[in-house]
Structures are given as structure tokens and as C-alpha cells.
Amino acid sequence: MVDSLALDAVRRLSTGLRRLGDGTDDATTRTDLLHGAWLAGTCLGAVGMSLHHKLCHTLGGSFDLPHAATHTVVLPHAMAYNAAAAPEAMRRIADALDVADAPSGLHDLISRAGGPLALRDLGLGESDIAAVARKAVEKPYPNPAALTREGIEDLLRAAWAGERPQAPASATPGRITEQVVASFAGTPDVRLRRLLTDLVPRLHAFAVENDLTQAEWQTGMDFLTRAGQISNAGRQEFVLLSDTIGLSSVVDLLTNSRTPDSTPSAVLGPFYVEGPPELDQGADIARGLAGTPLYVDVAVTGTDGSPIADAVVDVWQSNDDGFYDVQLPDLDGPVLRGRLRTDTEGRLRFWSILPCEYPIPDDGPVGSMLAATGRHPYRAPHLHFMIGATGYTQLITQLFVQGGEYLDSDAVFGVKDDLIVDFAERSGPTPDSRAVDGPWRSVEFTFRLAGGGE
């Protein structure tokens, strides 16, 4: 509670002082200053005092310096002295001041408001500095940083001369962040500039707030390096990483699924291949691979139910062992994937095999992450679809097998309830009179596309 009051005081006082420095002296400004002063006084009554008050009371009581002005001069330098020992407090104060570094930012605010900056201007002689420092360490009292006579003498010399305090290196990540963000100011692409200037402070804050070590940073760099080294035309480890931390699903949700009447979208996944083979209606994309035969009968319509003819539908899935064709270099050409087109009634029919659950590739850095966090690598069984048609928004989605494994713990967080479908068990004659030896499955579904696409 005291922290909250203190930060509110800092915000109100800094806002009021800036207004005064800019020449705005009205009732609103004075009200903010009085409100902030009352809050600050309330805080002082609830906590103990440390270096700043000790120095100021010594300067005032023993050397007859004016109370308020002395506190004003000393405060930025006392903050700089303690900054390395209280980085979280300094970060919160800097945020409240809206500056990169709290001690130097406060010094600048005092200067802007026309306040005193040097103890020599208040009547302290340079020869008195050693005596003040000696008195300041005579009796122990709580303070974030260790109190040394030499350190306090350095503090007092800087305050005596009115120097702008320089925070220790461990307390200046905010200045680095400020410099990096400023370097993007000339980015011509407005969207790119916005993304970068938002991303950098979040990354830097992550490092600061978690006190990221050099070893941890290096581990992260090695992780990303290995992700790049293992990626190739048949495997995209970075997409896999994005999938397993849910980023792909978040971006998918933000980009798609915006029309309540259209079919929900799902993640593209790392195994889509541009330019799949063109196939005719009724084709078997499994090309004789082992597995339970599956007859797919789907329709593509607008949200009003009107059929969409000649829609381009890319489909792809894993085999009965959980591998995609790009993971099996010994296969002769693409299999379990193809590009088909809807007929005049918006219908599409083809054969495949029943999808099964499968592990995402876990022999790389992403697999190491899953193992380290106690997570399994399995995806719920599904069939991929990418559907495009002139005048409609492209739909990328998946159909999940009702009753399949891992529906409630899909490794890439891609399952949506509306996409869980009954892949019904069948036996006997098939819809297209194809000879099937033994039981088979069928799935029926209507994809509803939102209008307005290219």
C-alpha cells in the first residue's frame, strides 16, 4: 500500500513540477503538487529513513543548510548511490517519472522546474564534505547499499558541484532500451516501426524483471541457433517453436475467425508445402499407403449457405505412423496431400486414410523444451484444409477426429470444439462403389467462407 501511495506521489509531483517548469502555474498544477506532497508525507510516516534523510539532517542540523532545498539537491545523488542495490524500486520510480533512469531523470526534472542543484549554492563549503561523510557513518542504520565513508564523500562532492548523477551500469538498462528504440525512428514502414519499438522494450523488460544471466541468455541464443540449423525444406523448427508456445494459435485467432458465421480457422503447421499436386475429384491422396480407408465428402459455401464452385482446396495429413511425406525422403513424390477443386455444387469428395495422433518432431531444440517442461509432443489426429475462392477470405483449418487422443492437450493448442467432427465407422458398399476390403470411415463437413477476400 505504501509503495502504491509513493508511486502516485511521484507521478503527481513530477507532473506538477513539469508544468511549473513550462510556465503553467494554475490551480490544477498546485492541486496536483499539494496532493502529491500529502501522499509523500503519509509514506514518510509509515516507513523508516535511510541515507538520504541521514545526510540531509546532518547538513541541516550541523551546517545550517535550508531543509527543503537540501533535500532537493541530495535526493538524486542518494538515489544513484542506492540504485545498484535497489534496481526494482528504481525501475518503478523511473516508470512513474516517465524517464529511462530514475536518479538522472529526477535531476533533470529539478533543473527543468528551476530548483536548486548544488550544495555549494546553499552554503556548504567543500572543506566540510569529509566531516559530513564521517557523521553519516558514525551510527549504523538501514540502507539498501553498504555505507562507506569514501562512497558518501563521492556522493557529496557530486552534490556539492551540482553534477548530473550517473547511475551504475547495473541500473541503466533503461537508457540502452531508449537508445535502441530511438534507432528505429527513421524506419520508413510505419507498421514495422511500431512493431519494433514495441517489441524491444518488452524484450528488455523481460531480461530486467527476471534478472537474466549471461549463461541464460547464451542458452537462449544456442537454442535459436540450433533451431535454425535443424530447419530445412522438410522441417521448420521455428514454426514448430511458435506452435508449441501457442503463438501461432494466437496470431491465427487475431488474423482469422473474425466472422461468427464462418468456419473457425486453425494453425497452418510446419508441414504445408506450396504447390501440391493437382488431383481430380474422387482421387485417393493416400496412393495405397496403409491405414483405415477414409472417404471425405465436404462442401464449401458462403456464410449464407450458397455453394462456392471451383474453390481451390489444398489438403494434407500424416500417414498411419504419424509422419508427413516431407519427413520421409524415401517416398516417391508427394503423398497424402493434394490440390482439388469443388464442383458446380460446391462439393468435394476424395479418399484418404484415417488420421492418427502423432508426435511433432521432438529430436531438436523444441523437443528439448517440451521435455524440460514435462510436456508431451503429441498432436490430436486431424486433417488439414486450405480453401481459397475469388471474393472470399482464405480459410486455413483442420478437422479433428472425434474421440481421438490428445484433444484436450494438443501440443500446439490448435484444437477448437467446432472443428471436432465424427469420422464415422462404416462397412459395406462405399458412396462411389469403390471396393474396400474391411471397415472404413467417412467424414462429412461444410466449410463456410467469409466474403471479402482477394
The other form holds:
Amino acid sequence: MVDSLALDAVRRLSTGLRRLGDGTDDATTRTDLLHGAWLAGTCLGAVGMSLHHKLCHTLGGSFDLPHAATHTVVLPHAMAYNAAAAPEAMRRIADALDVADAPSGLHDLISRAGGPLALRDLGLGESDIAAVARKAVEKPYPNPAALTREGIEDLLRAAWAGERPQAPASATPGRITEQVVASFAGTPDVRLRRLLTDLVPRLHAFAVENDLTQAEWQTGMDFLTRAGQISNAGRQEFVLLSDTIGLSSVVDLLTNSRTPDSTPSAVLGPFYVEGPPELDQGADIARGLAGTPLYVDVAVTGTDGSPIADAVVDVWQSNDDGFYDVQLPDLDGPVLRGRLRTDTEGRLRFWSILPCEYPIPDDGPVGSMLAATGRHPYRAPHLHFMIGATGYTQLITQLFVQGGEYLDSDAVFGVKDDLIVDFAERSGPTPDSRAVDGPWRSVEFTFRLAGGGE
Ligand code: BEZ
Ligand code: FE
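Okay, that was the form predicted on its own. Show me the form predicted together with benzoic acid (BEZ) next.
Now the complete complex, all chains and molecules, led by this one.
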């Protein structure tokens, strides 16, 4: 009963004070104020007193401050002191005041109505604060929050100066974002600080703008967990994820294709193996595996066309069924991969087989993502190259078979027009007189490396 009287009092008093503050001084306004005061007085006679009254009685009784004005100044601060210990009461008061936070909302109401906000304006000396606080804790009395001398001194200091009570940091998404960003402020690595400070607000905004549900977020977490669980030395699900959402190609463009005169790069993919077998020029990297024979004849030059001798060229590709050797544990590998070097004219020739289109591994979460979005998992047919030479920037790229499948819808967004080349159909004698039964193919290409690397 007392609560409902009190909340009605808060509603009528705040409505009336707001109208008064806005210059509306009419019978309705005064009726609300008198009605509210009467209700509040009724409550006062039915309940015990706590910190607020104790402070006001001390300030009035011992320091001669005016009664009503002192109550007006102290109340928002006494409420702020108790807010954490009486959250439900504060919520109901805030509702009745029609504000987000009761103590600061009451402060604002007093300010709007032209009421007093600072004890110093009522005649209290700053040096009196300690004595008021001491008296307030002398005799214990019931109060929602524990009474401490320092706490009450802080309260009085804020009331003395007329400060607005701090609203508690409410858990809005924006507030959480601010807190997380602030938590990165001490990151010593400047670049890491910048990336995290930019990434987190984007992720938060994604959640907010899409009204992300708990179930959707959990699905995302499970997806990443499964990506981790299926990964191992030969299965790089996070690389696949990055590739299939085009992020690898974006980073690749940013990092590697800044020189218009150099050969465009293309994604590394998950099937490169460090330290491939060293092979001589003219070798067959397919080592007799089935497929259409392919003669590869490439040159490595600088952007000015000058040949680069002794460039280290790693090549790798899938077999005729679309598998890399690392995907076939029973295979006597390594095969369809190798490390070769350009000759004094910057030329390199070797045999292989014609690459065919193949699906990226799609039996894991990335495959589920492709299926859920109606996408196929195929890569356009290609041959991988990683080329390094002293004084030049390393080039990681691929050559795509002109006329091949999926050039327009490569699952990892790796195809670039300049990398689509003619793998010409041939028959008859081969350039190095190798005996080949039936038709074979040949590809020629010049890789132009940008200067400046190590
Ligand atoms: C690859 O070409 O080897 C590849 C690239 C990205 C994802 C999967 C495979
Ligand atoms: Fe590949």
C-alpha cells in the first residue's frame, strides 16, 4: 500500500514540477503537487527513515541548513548511494519519474524546476563535510546500502559541489562496445590495437543491426568450433573459410597486386607443402600419373622484361581426379609438386598433366555453408606457382586453363583475367622429343616479378 502511494506521489510531484519548470503554473499543476505532497507525507508516517533523513537532520539540526532545500539537494545523492542495494525500487521510481535512471533523473528534474542543487549554496562549508559524515555513521540505523564514512563523505562532497549523480553504466550494446574498445587502449602493439579497435565495433554492429538471436550466435560458434575440430596439418578449414568468403583474395589483392606491370597474384590455397622435392628442368612432376600430358614452358623476368636466372619456382597441382597428393594418404608422394629453378635465360620447362576442375574439400562446415547458400564447391582448373628470386618480391599465383569449367564462378574467387591462358592442344613431336602417345597440351607464360623483395 505504501509503495503504491509513494509511486503515485513520485508521478504527481514529477509531473507538477516539470510543468512548473516549463512555466505552466496553473490549478492542475498545483493540484498535482499538493496531492503528491500529501501522498508522500502519508508514506513518511508509515515507514522508517534511513540515510537521506539522517543526513538532512544532521545538516539542519547541527549546521542550520534550510529544511526543504536541504532535502532537495541531498535526495538524488542519497538515492545514488543506495541505488545498487535497492535496484527494484530504483527501477520503479525511474518508471514513475519517466527517466532511465532514478538518481540522475531526479537531479535533472530539480534542475529543470529551478530547485537548489548544491549544499555549498545553502551555506555548508566544505570543511564541515567530515563532521557531517562522522555524525551520520555514529549511530547505526537501517539503510539498504552499508554505511561507510568514506562513502558518505563522497556522497556529501558530490552534494556540496552540486554534481549530477552518475547513472550506472547500463548494459546497452553501445556501452559494451565502448568498454571493449577501451579495454584495448593499453595494447602495446599499435597495429594490433588498431585492428582490434576496428574489428570489434564492426562485429557488435553486425549483431545489433541484424538483431542477432542467441540461437544464431550459437550456430556461428558451433560452426567455428567444427572448423577447428576438422582442421589438421593436411586440412585447413579456416583457410577454406577465408577463401570461400573471398577474404583471402581481398587480402591477396591488397598485399600483392600493387604493381600494374607485375603478374597478378592468386591465393595460396591450403595444399602448398613447404620444401617440395627438388627437380631438374624437363622433369615430369606427374611421375607417370594418368592424365593429358602437359608441357609447361615459362619464363621469369623483372617488370622490364629482363630474365631472372636461378629463380626458385615451386609448382603444385591436383591429379586427374581433382585431388592433391596430401589428400591421398595411400599415394606414394610427393607427386604433382616440385621445386625447379630457371636457367640462365630465366626459362623453365617441365612436364605435368592438364589440371582439371576439382571441388574444394566440402565435407566440413565450409561445405555446409556452400550447400546452405546454394553454391558449388568447384575451382576452375589451374596450376599453382610460387616464385622467389633474390631482389624480387615473391609471387604466388595460378595459371587458369582457358575454356575450363567454373572460370566465372570459382569457389574461392581466385580467377583473374590476366591469369587465364591458352593450354594449347597439340599432337605429334614434343619440344624435348619426349615420346607421347596421342594428344598433349602446352602452356607458355612469362611471370613478371616486381622488384624490391628479398
Ligand atoms: C587451391 O587452389 O589449391 C585451393 C585454393 C583455395 C581453397 C581450396 C583449394
Ligand atoms: Fe589448387
